[in-house]
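Next comes just one chain, in structure tokens: the form predicted on its own.
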Amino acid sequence: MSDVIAQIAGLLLQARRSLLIGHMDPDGDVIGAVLGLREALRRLGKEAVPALPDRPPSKYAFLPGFAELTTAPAGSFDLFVSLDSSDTARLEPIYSTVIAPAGRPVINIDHHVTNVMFGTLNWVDPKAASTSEMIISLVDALDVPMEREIALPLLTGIVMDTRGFRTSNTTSDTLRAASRLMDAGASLGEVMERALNSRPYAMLCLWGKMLSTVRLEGRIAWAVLTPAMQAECGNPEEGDGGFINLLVSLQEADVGLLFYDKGDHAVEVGFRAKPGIDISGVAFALGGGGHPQAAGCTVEGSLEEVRARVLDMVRRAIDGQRALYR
């Protein structure tokens, strides 16, 4: 066990009431990490409140503790644990309204290479395929037996962040971690069916509208998403539903970009890249973060301005990386 994991376990054992918080636009990994750690602490008789800035997708309702997730944590806390977030902006508005004013220690647990080390205590492991994978070591450090109620959220986090064990950062350690969680009672089939393979009709409708916007420029495939498109399809609750992964799956593309034009002079940009292409630096330069092959940011400006700026930066990043290997 590393020193930092032992220190985090010690702080959690000392805390009377902790807030476990994940990032905005919650995905399977952050939900799994928050709920898995929350259940482990509950087994120790510790009060830990699981919180997210945004409402989580209902497809994760099968996970133990899902109903306890809150977007408005109340009361006082003597310890804060940030999970799967590379910076404090991803924790808003809870960070500025609850965490910062309290002046209490912040534990930062994450696996993004762009993490800015904002915690009082930082455990950041970019080699881990997911934050949920990291939480397994923390559960062991807390000396809590691995049982289904802990294992199921953590397996869900691993599956979702590796896209079903298909990403380039999926290692033999990741597969061993998943195997251990399955041995503890988590069903891989259940996770695959409920979290990875299930989507509502409204999302299929939205995919159809996004497909009509797809363009291919060089080795970059991009598409547009708008609130109007979402409204026309009944406002499916989970963003693009993984549509951006479809863009980067094109044989002719090395990078997929999804521009979410929110209509308030700000555009959310999602990045995906094939193995060998690192787009995290572009996202970080624009105020965001993420992984080499999966990142995101929000850029001020009109859709046309942001699209031109981002496409130019991605082209230059791709060309620069190719030049290194000529």
Second form
Protein chains: 2
Amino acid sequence: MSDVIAQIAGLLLQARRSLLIGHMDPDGDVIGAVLGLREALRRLGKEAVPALPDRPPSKYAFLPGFAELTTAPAGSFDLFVSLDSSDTARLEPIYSTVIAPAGRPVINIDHHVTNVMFGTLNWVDPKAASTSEMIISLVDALDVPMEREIALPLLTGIVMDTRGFRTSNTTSDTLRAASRLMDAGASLGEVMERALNSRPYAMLCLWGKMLSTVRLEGRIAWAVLTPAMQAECGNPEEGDGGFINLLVSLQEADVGLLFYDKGDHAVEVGFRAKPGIDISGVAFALGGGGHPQAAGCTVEGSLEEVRARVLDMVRRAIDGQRALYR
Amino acid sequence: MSDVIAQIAGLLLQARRSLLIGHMDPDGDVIGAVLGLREALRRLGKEAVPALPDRPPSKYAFLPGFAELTTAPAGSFDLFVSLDSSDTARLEPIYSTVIAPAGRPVINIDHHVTNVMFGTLNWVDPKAASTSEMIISLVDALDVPMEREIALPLLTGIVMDTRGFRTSNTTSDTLRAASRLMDAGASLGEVMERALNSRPYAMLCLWGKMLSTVRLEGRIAWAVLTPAMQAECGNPEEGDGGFINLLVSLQEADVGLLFYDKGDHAVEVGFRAKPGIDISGVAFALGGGGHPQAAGCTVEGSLEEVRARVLDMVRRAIDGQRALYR
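Please supply the coordinates for the form predicted together with another copy of the chain, as a counterpart to the form predicted on its own shown previously.
After this comes the whole thing, all chains and molecules, with the earlier chain placed first.
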């Protein structure tokens, strides 16, 4: 593993102008990895443009370099670094318009087990709890001292992808990595308050509406979200505001599902599972991806159709699986 | 500080039979500290009885020694160790019936800044995020190797008193302490799932009812809970199930208040504040206690009277105070 990190560091040091790109619908981990690596490269005097296919949520505006994030990277690049993206579809439209035509090396850094190894060089570590945690090793390989401006985005990525150290892939190494970033000047309290533990008042309205849709069927708790519900609550940012995690936290449930019925005969489905239960196969079979305990996909059909189909698939998938802690 | 720890270790090693006692309305930290210290003393062949004034929540039944916790300690003791309790009132009725009459030394180990130093020997460290974190140093002073059965309750205490490393007093040392406990065999995932991230389906019903009472007045978000609401939802364990933390997580709020109207002309008030805001003075002035960002008290009066009085006091208290992250 350290070989590929050294190779990646070598390519980054040789590059004249690189593009650091993360996945669409950006979350804290991809934003943290892009901004943390960008800041480390800046310390070396290297030009690295941070880009995302979609605008990032405004709550991450406290991160150094946030204002530099672009959805339309301009100019030419001699190196591309994809961060936290399992395939090139999640880099669109930037992949087709900027990356593929350039014909330059693509470094693929990710921790998703569903990564399809699309890079010229692939560093994929499913044991890492976040891509941001992996970037710490890369910063070390680049021989850049860890400082607050690098540490704050990386700590944000670790916190957000582990939901505040709650996911089952959080190891003692994850905690030590976080404590090292804190010692470098990143405030865990600031990250928790600004990124994880922060929701608009309007989100309570939306939670109330989602609460009224919750059903518990066997070991599956599910709820529905619609654009109409969002509009009635003033369209708060960030979808369900973590409501799906509440579903899977229920003692009676092994799986939490959120159906986001967009109304155009397509339903986005969010999956969460307790440790010991793996629902990533269902999401993958439906054209999506993710981790054993957190995944997502979009399914064509009416809410009724999609719900029946997904519930049936999940029921079959978890038959014989047992949660670790019951 | 290490002097007092060595003295406490010395007293524990000399004692023939000690009582380890925590505060009423027990939470994860007091349960973790009592059970972790008890397990360490067992390794030394010392008899130590773990006691609490009230029955602990059943979700902590996975902790080693949980079944030994008693609300009615019998026999004689030559040493008393109070854990996580700021005063003797929170040890009642055991303090008056068992501890005071014995006339033996009382060791007071706590991390609450409001501790009134009631012990023969007082070890109070307000910088510690939890009493359980302090017990790690005591286990070391006792020269007992850290093992899973000691580490699991202590990790539970750390996680619960920091709300999963979310409170602003969580330091890099807290994370290192937790990683050390994980290396000793305690599963953070198990603690998160069983203790922190676990609620009965019935709690969703209660959250729905509390949601309908939420009001945002200036920088204060408040809600009401009543025994009638609890009964309508099947009386789920553990009060509000963490709903008050949702209130203070709102971007518009600096303070979250939960009024538990018990209906007997007394209202329990829970206080939460964002980092930078200190509401412990209000709780203390009303006869309660706690930390700058988390406190509680019980106030005589009707819901209307108590709410008006507390809101007014909080408004005055936070006037001029600013949240660190806005």
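Rigid core: the largest C-alpha set superposing within 1.5 Å between the two forms. Residue numbers count along the first chain shown, from 1. Because the structure is predicted, anything quoted here is derived from the model rather than measured.
Once the rigid core is used as the reference frame, the Cα position of residue 212 differs between these two forms by less than 2 Å. With a cut-off of 2 Å and the rigid core superposed, residue 147 has a Cα displacement that falls short of the cut-off between these two forms.
Aligning the rigid core leaves the CA of residue 78 displaced by 2.3 Å between these two forms.
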